[in-house]
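One chain is shown next in structure tokens, namely the form predicted on its own.
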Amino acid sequence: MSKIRPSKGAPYARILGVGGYRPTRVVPNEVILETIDSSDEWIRSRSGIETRHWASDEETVAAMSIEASGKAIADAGISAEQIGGVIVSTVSHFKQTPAVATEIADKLGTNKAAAFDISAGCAGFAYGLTLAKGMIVEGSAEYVLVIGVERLSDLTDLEDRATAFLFGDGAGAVVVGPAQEPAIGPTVWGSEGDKSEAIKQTTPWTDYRDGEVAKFPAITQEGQAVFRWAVFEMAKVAKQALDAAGISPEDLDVFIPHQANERIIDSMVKTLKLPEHVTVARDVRTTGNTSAASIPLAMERLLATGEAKSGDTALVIGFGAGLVYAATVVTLP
């Protein structure tokens, strides 16, 4: 017989508050066209993107995260001292160690919260949400802050016609806490490492350090391969998440996919056969692809504009470099 006392946490978990931060500088397509041979019409038709936000030197990964987190904590109606865990998903914090989550936890005023970073690309927010749910139900924290944050402008090759127009900066955060009824469904997640070359960093940091390459590393992708994978495979994952939660497309109020490309979003909506009443996040138009930040930023905007409301049932799905993916159904805060 085991002598270990069993874990005891909340019966369920839910998102209690959401916050976002977009850098002050708005960059229209015209700026992107200064370094690539393209057109505003081509960019909009291929991606739906009209503008994106780029961070200043002062708008660091930590600074943007703190701004977004403060809003999420206030929205949740709790204090920073009650936060027991801080999870940060990012691929654009350039210090390998320590985790930026520890700096954020301290500056927010948490009481020595557990804090760590994860790297799951554009699926990172959904990964963090799943981890937070587990921490709350397991009992290792009562409230967990999940942050998706990127400064992808630092990893953008402005001369790469395939990607220069895609990426933006920003931070989105949610507070996850205890609930008496299910409000975050089962997660359907996984990876397809055999396709890892489809989205990648151009060269390792060590090659740049050693002078083997002159150009600072950037993110590149095989656009058509990623598009096909996202449209066909991720629609299947989204359907699995709905089934796992016991939710039909007719039961959905909101669809918040990773804001990668509006053509991908449109194709997923069609493949999933979502009813017309379902509100679809299209934050990509004015925010661009912000990787791990895109889902919470889109969630915050939908709630702020009234396009979605507290208590709505939403399907969220993230997918990206790795290739990794994660989908779940949530109740909006």
The other form holds:
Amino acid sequence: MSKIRPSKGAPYARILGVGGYRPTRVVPNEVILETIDSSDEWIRSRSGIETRHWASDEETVAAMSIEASGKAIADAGISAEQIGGVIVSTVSHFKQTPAVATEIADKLGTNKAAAFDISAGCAGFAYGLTLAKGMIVEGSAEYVLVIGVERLSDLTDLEDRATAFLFGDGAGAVVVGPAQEPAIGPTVWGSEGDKSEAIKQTTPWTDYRDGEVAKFPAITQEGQAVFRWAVFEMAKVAKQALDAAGISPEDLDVFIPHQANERIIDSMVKTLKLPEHVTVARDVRTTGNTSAASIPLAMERLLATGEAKSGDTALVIGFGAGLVYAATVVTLP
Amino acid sequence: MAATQEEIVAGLADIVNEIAGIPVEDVQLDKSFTDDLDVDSLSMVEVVVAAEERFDVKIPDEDVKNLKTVGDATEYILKHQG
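Complement to the form predicted on its own: the form predicted together with the partner chain:
After this comes the whole thing, all chains and molecules, with the earlier chain placed first.
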């Protein structure tokens, strides 16, 4: 039997740079109230959301990704040619094939980087980060771009009072590269397909095409069931990720949960008994829930405002439709 | 040992006080969680989870919507507690 030479990767991986793109149009709750019977006070008290961004026709999934990625690449201090992998997590790119990652890799000027899309809902960024770390440590890429991007306004039922106010658009990206010290902890992740009804697209595209449903598909969710799962089950997952990384809550500087809803964030913080000194991302207030984009967007904002700083230890956790989840501890770029 | 009705109401009062800041004496059998006690649908989930732990009972999501008053919740816990 011939001997196959093994690949040789970096000892560890870390996030080297982060970038975000929020669409130009800011949408306040007043606009949402044009199509649902609710109030600004109700929306704020149930979700913490004051405004969200909605993309224009020009702010496509690819265009927003390229903007966010350009910033992440500059922040990492590398050039696009050095990137060997582009992973895009999205559920709102409406052209199934080819993967939008290939267009992004090309337009950024990478040198034929491996490029593919993944679908893991609001856990997509943390899934992508885990794949990127594996690629770097295994040796199939030196630098990997992980992008979370959504145009959820295209998948929002503006007449559904439970979700019309929730979703926003945007892109967040990180560059992951080699490191001499561990800077991305073990990932605790999984799926619970038996709970697939909790968050889902209302109908398959084909039902809409065939005229079986009159309404364009949208994302719908069972609010109480999702809240219970997100707060109490995900707090356990977050705790497992801390334990796996050997980080105590006292050691933690920053908590960046998926920006689903501020009430979920508040309850998670309470359930996890995070110490006062831990900075908690609350980007949902002005960005809404941007699914796969929410964690890198929140990370970028915390670093930009100085609420968090390079070298801080941060717990990130994504959770959403599937249901799927992934949590890990990272050193901030 | 199973909790009595009085113990359950007192326990729920503590929980509602902790979650919604409502004085314990306001938590009475005939009070509606939403209308009288400022417990919205999401806080209700927190109340339910705290009650599950305190009274060793499982309250599935599909049953939560039927628990409109403190009396409804008390009766449910009395019937289902372990």
